[in-house]
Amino acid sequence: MTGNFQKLIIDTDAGVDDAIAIMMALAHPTTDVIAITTVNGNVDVEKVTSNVAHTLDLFETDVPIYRGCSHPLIADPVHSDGIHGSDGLGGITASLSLGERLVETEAASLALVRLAKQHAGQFTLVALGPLTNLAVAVRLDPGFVHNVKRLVLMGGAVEARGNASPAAEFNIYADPEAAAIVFGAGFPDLWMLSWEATLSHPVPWSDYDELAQLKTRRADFFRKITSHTATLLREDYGYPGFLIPDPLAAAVALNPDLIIDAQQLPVSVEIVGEHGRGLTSVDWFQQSGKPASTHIVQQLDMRQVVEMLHQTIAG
């Protein structure tokens, strides 16, 4: 595709929201999604591959997926199938069937620095997991961060507001030493979608309900799949809506119009420490002297989200 459209790489560890995230890029009008990397996060790869082909099954699109890392850089995995369900996509991927895809056999991180270069500052890189990929895409290629024109990511609790732990976001927190690559990288046009950003975002149960109830393949594919999770939200945990951390990155980089508010801080990431680790720690203030190279994301227009949701689930 060409002229006006955007081109997308999203970069997906494919759980519940992920694959939301991107049924709505898929579904954006202008946006061409050139390639998906899959890696270690909510669960193991191979699963996260396997949600990423049963997505694109449903658009019936031939999007290439690379399968990535399998490990954090250097700790142990980490999975958070407890909210997503053991396959990642709320336990329905018994009952659905695979079409005839292949996985593409280039590595993802591989296929992140060939494709940069191919699309050097015309692409934007949507990171909805950990930054394994993209650390390794860095340290394989110092031009790497040149190249990606924008990154916008789902990850880090700017509060330390944590859900992964006291203080650190799960993306983050599943491999610290890969987002202190990515965040001390230089990528010229960094933003960010904290965990905090999330919780006062939330999709009210009203709209949730009602693009639940469409009549479409996309709303059956999404009632099934944020089924267990808005179980959790709504009875468990008594939030006001359904939580969306990863469409919500996905709206910004697929409409920056709907940002209202954003602030541009230096961003580190904690690596050590018995309650630290994988804190994202912003100078909210600018007293470490470095470089205020990302864009926090505070205040979001969340009637033009739902409604980007809305023409997505009605196909």
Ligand code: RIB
Given for the second form:
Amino acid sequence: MTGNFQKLIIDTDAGVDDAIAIMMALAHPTTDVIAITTVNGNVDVEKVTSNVAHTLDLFETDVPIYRGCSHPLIADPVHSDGIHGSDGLGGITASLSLGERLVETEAASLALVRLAKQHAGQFTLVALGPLTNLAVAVRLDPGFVHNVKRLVLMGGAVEARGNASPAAEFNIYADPEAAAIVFGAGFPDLWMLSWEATLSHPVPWSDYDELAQLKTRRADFFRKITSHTATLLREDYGYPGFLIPDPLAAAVALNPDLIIDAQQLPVSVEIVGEHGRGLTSVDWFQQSGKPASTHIVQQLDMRQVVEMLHQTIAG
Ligand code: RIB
Ligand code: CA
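Please show me the structure of the same protein in the form predicted together with alpha-D-ribofuranose, now that we have looked at it in the form predicted alone.
What follows is the whole complex; the chain from before opens it.
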């Protein structure tokens, strides 16, 4: 697909919410997903790669999949299968057969570097998992950062309300060294969708129920992969709605007009400390003298986001 489409590359640790974000991108009428790269995160990278293939099988698409880092740069792997299920897709993979889709042989970080050169300044990179692949790409090619027109990432806890530790959000906590490299690399147009933004922008349960009850193959997939997480959030934790961290990042990448408020500030990543490792330290009063290079998304038009989800799942 060419023409005046927006080109997108998605790096993911799919994951239930990642799968929904990928569906949104593939269903978006003016977006051309040129590649998907996978990384260890919610589950191991083999399962992540298989989960991406299952998600792509819902669409008539030949988007290439590149397998990425199986471990963080230094830390031992951590997973979040308590939320996403042991397969990373809410348990649905036991009932699915994989299509004929082949995974590319080129490693994800090498593909990121190559594709960034090929599409220099013309694509948005959406990072939905730990930033290991991106950090390796930054180190492999000094020009990578400037070849990426825009980087939108889901990650971080801007007020230190962590979900993986008291201070750290999972994607950063899983590989703080990689995150420190990425946040310090000088990406020219970096947008951050934090855990706090996720908490303040739930999908109301009435909208979730409507999406889950649509009569489409995608709705059936959506309902099955989210069922375990929805029960946890709704019945165990009593949240006012379904949390969609990665789909919010996808929505920002696909339609920046739905951003109502954002602040551009310096953000650093803590890599040491018993309590603070993985903290995304936001210089709210700009005392550090560091460049205010990160756009922290603070408010989104959730009606537009829910409409995007509806168009994706009803499609
Ligand atoms: O903290 C939420 C993030 O961690 C999401 O990207 C989710 O998929 C997990 O990777
Ligand atoms: Ca994710």
